[in-house]
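Read the single chain below, which is given as structure tokens and is the form predicted alone.
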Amino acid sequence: MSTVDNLNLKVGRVMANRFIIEEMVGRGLEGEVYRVVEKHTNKVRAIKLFYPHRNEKQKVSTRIAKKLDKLSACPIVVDYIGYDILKFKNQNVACLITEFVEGEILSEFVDKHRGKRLAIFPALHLLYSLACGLESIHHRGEYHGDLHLDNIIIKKFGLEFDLKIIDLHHWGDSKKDNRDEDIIKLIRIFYEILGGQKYYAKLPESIKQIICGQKRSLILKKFRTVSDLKKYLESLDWSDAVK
């Protein structure tokens, strides 16, 4: 029987008697994203179609719906809603079912700035945000797992960042290696929206001793959990910043 790698479902197709394709919003190894409307409802949702040869036995889709459903409290997840398994080429399909967030993708926001980069008290209340919202999922045990500039979502912006984070992992390792991973990647994200590595010479001393120099054994001693991180950016002073 041949895999199932490849969708591409036609805009208008009707899902489950459910659902109707708007657009593709996303395509990965595990599967593909859709924007759809919900027929009797016209709410507008996304669904996430794993292909069956990444997600045998189901187990990676029940891992992530499971926990989402867990995190449900958290407001920077995304909700979940529901789960189902569709027929496609005789073969069995996961369906993730979720809420669609409206809003601009992190990198995509960050390079509409001047220098392709963010001023540095956004990205001081953009990495705060962030921190908060990682310390609900990491209170509740668990771990984003791979935090990058292109799945983190901006529903808006001002005195704080409203945001979304998408693409929740399950890894098999240890999740306090995983938890240690989260802040090393927001570290990372603070620095690269600050411009990475051509502007972080020129940053003030209080930022680079938020960034450590990427070292990862330096930024862990410092930040032991990401609450660490919260507190340590709820009493900064970052006067020398301030031109």
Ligand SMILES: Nc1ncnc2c1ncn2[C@@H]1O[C@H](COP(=O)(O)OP(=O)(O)O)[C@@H](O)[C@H]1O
Second form
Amino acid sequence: MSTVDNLNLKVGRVMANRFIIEEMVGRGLEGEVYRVVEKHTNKVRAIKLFYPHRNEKQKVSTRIAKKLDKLSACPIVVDYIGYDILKFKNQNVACLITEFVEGEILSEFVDKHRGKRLAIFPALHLLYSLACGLESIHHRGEYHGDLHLDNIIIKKFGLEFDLKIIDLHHWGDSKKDNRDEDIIKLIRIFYEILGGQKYYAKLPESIKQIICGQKRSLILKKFRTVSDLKKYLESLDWSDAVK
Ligand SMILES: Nc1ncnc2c1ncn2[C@@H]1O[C@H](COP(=O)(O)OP(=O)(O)O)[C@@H](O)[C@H]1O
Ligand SMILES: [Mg+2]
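Let's compare: the form predicted alone is above, so bring in the form predicted in complex with this ligand.
Next comes the full complex, this chain leading.
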């Protein structure tokens, strides 16, 4: 039997007698994401359909659904709405329903800025908002598992950033290792939004002290938990960044 690796649902199609397809908003190796409207309530939702060959016995998708449900009190995590198994081309396809986050993907937000990078102060604020959000996940014993610029959506920003993270992953290995990996990824995001390698050498010392040359062992020694990073930022002296 051929595997389902391309669903390409047409706009206007009704799924499970409940959701009207509006637009495909993402496609990757794992599956496809659509913006849909719930027929009876007119509410906009996001639906992720998992390709069956990447999701044996729906193990991966079920774990992710449970994890999202467990994290429903974390404001930074996309709201879980529901989970179902539907038949497409006679195969079971897992379908994860979440809130649809209106906003801008972090990578696009950064690209719009001059030099495709943020200034120090907004970058620090963004890192702080992410650290606070991640702390609420880690406090519940969980991890994100795939933090990068395309899995973060900025809903709005003023003095603070109102962020949502999507696309949580489940890996079979230790949760502690995965939480460490989240911290490394957070520092990587900070480095990238400040312009990456091209600008690293020119960054003020106080900022380099956070990035630690991206050395894993140095970062994890300095920030044993994401709460350490949060506290570090709260008392950071970044006066060397003022020129
Ligand atoms: N809940 C959501 N609200 C708004 N946009 C979403 C949502 N989920 C996914 N997207 C969009 O779809 C893209 C792919 O979704 P994602 O869950 O990251 O899947 P993958 O990275 O595995 O393809 C995202 O980068 C984002 O642009
Ligand atoms: Mg993604």
